[in-house]
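The chain below stands alone and is given as structure tokens, in the form predicted alone.
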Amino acid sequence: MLIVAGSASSKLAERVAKQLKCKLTKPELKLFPDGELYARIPADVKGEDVAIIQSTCYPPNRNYMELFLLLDAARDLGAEEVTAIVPYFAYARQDKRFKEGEAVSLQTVSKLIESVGTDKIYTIDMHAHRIGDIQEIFKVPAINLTAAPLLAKYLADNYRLKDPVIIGPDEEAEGWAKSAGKALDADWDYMVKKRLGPEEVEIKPRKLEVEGRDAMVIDDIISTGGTMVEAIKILKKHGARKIYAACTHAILAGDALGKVRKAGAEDIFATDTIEQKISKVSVAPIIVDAIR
């Protein structure tokens, strides 16, 4: 197998090549002065499996478009057999149609990442909630895997835990938090969410019973922190020890990040499906696993 590490995750291109113990290339990119990307892999792809690992992280477009241009290289250049592997895909919130005359983004980029002869697709904790599995999405085999038992795991590992409680920070986040739950052989629970605005959710509690205990609030997404601060208070209100923040996808617009422990999180970590400081957890070992 050959692995080409898209711009937008090197370095867990690196690390699932690694503990594959298989080649491994970054393709040639530059922009054009009027802003067209160059993109071209330097390998011998012809009768290989190849996998390309990109994020569609900001900015969005860009990566996305580099992800259509490896992978029809890769097709067009003879490859025995194309996957696509999007640790963090873009577009996926727009999965149907709210307002008429709307654009169904999520349906859009699926349709391309198809239409370049990828042969099976891989992503991580994908935010469409509307979607049962997301081989609804996709006409070739394509599989979501989670990053939260390994988010789970790094608590764990890295803290001594009083009587742990996993909290999800709305409805949403019920199968993180039931799936972390289950790593650490916790008891979980999610809040109930109303978004008010664009950066202004109010959330109401369920029956927690976090009092003296340690919890962690766990997310597919910390975009601006609003619905992660929002939790943190409410844990805090009810009397928890100490809490965590954890995320699978830390996108982190503006000053989430300082939101986040001004709230009084005691340590925010989150996994390298995007690459940022407090990307503490790889998940190269589910997508080893898969590809195996």
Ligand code: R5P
The other form holds:
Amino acid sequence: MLIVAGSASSKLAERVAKQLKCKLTKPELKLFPDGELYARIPADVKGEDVAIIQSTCYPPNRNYMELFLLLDAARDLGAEEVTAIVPYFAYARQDKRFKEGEAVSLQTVSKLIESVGTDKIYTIDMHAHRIGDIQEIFKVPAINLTAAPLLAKYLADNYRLKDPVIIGPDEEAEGWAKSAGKALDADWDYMVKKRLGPEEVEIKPRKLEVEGRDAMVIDDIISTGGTMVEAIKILKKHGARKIYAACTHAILAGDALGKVRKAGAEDIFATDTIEQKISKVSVAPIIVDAIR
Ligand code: R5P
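May I ask for the structure of the form predicted together with the named molecule now, the form predicted alone having been displayed?
Complete assembly follows, chain above in first position.
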């Protein structure tokens, strides 16, 4: 197998190639003065199983274009099998038409990935809550992996926890809280969230007792930090001892990190689906397991 390291996932691609003990290549990329992108795979892909790893984090349009060019080039140059590994899958939040006339962005990017000849797709904790299985949006095999157990393991390996409890900050985070809770053999629950504006949310707890216990709030994304801050405030109000903030994709818009720290998180950690300074957990092992 040959791993092609997209520019948004170069470190993760290196980790995956190292664990798989397979070849790795970095594409040659140039931006023309008019903003067009040039991409070249500087390796012989003919007859190879090629996996392109490219997150479509900021800037998403540029990163998607790079992904399309690399997938198409691999197919066109005679790769045996072409796999797209998109650790952070942008545009997944618009997974339906909320208002008449809207483009369903998730559907659009999915069609584009497939149309360049991709044989298989992997992503991690895709934010598409209204879709039960991502196979519904792709015709080729598509698998949505989860990093929640890895985040739970990081917590357990690094802290001496008192009666831990895992909390999802909203209904959509139930699955991640459950999966992390199971991995830790700990209680888990989720809260109820109402979004009041782009940076403002209102969160209410459900039934779980957190007094005197260590809590990890787990979400797929920390973007502005608003959701995490509100969840931490509520846990503090209900007497949680230490609170840890974990997410798969650290978008970290503006001063999100500062806000979550100020709210009182003992530690904030994320995976390397987006390469950030809080990317303390690598998703390489789950990608390697899935590919194998
Ligand atoms: C929303 O449903 C997501 O799962 C996250 O809770 C959300 O994207 C976090 O955004 P923010 O950090 O801006 O509150």
